[in-house]
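We begin with a single chain expressed as structure tokens, specifically the form predicted on its own.
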Amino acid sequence: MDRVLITGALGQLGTTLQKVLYKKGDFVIATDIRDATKKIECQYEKLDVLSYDELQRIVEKYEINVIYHLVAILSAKGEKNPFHSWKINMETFQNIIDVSIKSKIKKIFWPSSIAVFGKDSNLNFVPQNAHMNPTTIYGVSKLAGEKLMNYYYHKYKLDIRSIRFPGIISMETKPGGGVTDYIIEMLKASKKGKDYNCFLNKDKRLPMIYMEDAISAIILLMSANRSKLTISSSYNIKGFTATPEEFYSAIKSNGYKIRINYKVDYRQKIANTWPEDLDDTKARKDWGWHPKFGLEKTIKSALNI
């Protein structure tokens, strides 16, 4: 049985992941920087991962051997205070690495993002090993993390695994400040019968993934034999690609009478540097990645139809 530590466990990805791992039978310690306001099935500890000593204490106290490090300030929110965003995204990452080496952690999962790409990445269809020149502090920090995890793997044989997530669609938590949050906001407005002001152009295509597929991808990757993995940084994956207008049409086709107004803001400039589509062949070949949710199935599930 794995003894799992999850950092950032109250965020979008962590909220679902902690439940899945706990039900799978792992011993799970969920942590975040704030108090938990909702009931959590597994054990919970308040933790600021910037505190190396506190992180080390929890790892030792619970004899942790697997870490899922999910702490991050996302793309749009990160641009409001890039120095703080770098501190949170990178110093916590380095603390996790340092503790993991000293405590002989057997596996780490750390999420990267399509924000690592830029206009030099062939955005129509981004390959696994693309030119990467990100334009946000979030993307820069994720790219730095990818380079570091490759370095730590080769220098210390540290088994750290990663996925470049596209926009994750989940209705369970509030949007966390990402450029793809529009679809979650649109879905919530639809359920409330309210009109929605979308901050991206109606035809801006981006790769997306439904939360159930995102969690499945993490479990698959973390369960894979390390010898089968040909990437020592981060894997491309996608569920499907869609535009705001395609999401709008899918919502309307399910009987929701919502009206969308397109009021583009600064997030459009960020989205213009992100992929329209990407190649996830390596993930499919190395560890059996295959999404179950396309656009229509995602909309129906998110709206509980």
Ligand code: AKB
Given for the second form:
Amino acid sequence: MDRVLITGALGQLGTTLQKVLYKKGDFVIATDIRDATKKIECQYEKLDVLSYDELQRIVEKYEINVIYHLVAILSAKGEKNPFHSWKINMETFQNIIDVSIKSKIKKIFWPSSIAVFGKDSNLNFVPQNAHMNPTTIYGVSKLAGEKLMNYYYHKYKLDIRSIRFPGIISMETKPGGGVTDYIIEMLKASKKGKDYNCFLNKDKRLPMIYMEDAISAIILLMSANRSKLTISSSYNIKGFTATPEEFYSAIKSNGYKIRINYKVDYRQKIANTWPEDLDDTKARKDWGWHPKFGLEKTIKSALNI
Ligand code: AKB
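Switch from the form predicted on its own to the form predicted together with 2-amino-3-ketobutyric acid and print that structure.
Once more the chain from above appears, this time first in line as the rest of the complex follows.
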């Protein structure tokens, strides 16, 4: 049984991951910077990962051996205050790395993102080892984190594993400041029968993944034998690709009668530097990645149809 610490456990990924790992039988301590307002099944502690001492205290107190470090300020929100975003995204990661080396943590999971890519990444089908010139501070911090993973693996054999997540679709939490959040807003508006103003252009194609698949990917990667992993930074994965208009058609064909207005804003410029599609064959080959949710199945599940 692993003794797991999750940081950012009240965020989009953390909210689902803590439940799944707890049900799987791990000892789980969920943490976040704020008090938990909803009931949490596993143990919960308020933790600011910028505080090295607090982090170390919790790791020692609960004899943690695996960490899922999910704290992050996402792409669109990050642009409002780049200095603060860098601090949150990078200093927390450095603290996790430092504590993990000292406390001999067995494995760490840290999510990267398709935000690491940029215009020269061959955006119509981004390879695993693309040129990466990110355009947001979020993307820059994720790319720096990928370099750190690789560095600390070679220097101290620190086992950090990572996935470059596309837009994750889930209904449990509020949208958290990402560019791909438009689909979550669209789904939530549909459920309420409200029209929706989409901030991306109707034809902007992006890779997406349903939460259930995102969680299975994390579990598969974390349970893989390290010797099978040929990438010591982050793996490309996707569930499927879609445009706002394709999502809208799928929602309509399931009986939701809302209207969409396209009111493009600064987030379109960010999305224009992200992949339309990407190559995830390395993840398939190295640790058996295989998505179960396509567009139609995602929409049905998200809308409980
Ligand atoms: C965002 O839109 O910022 C995130 C991401 C793709 O990493 N969902």
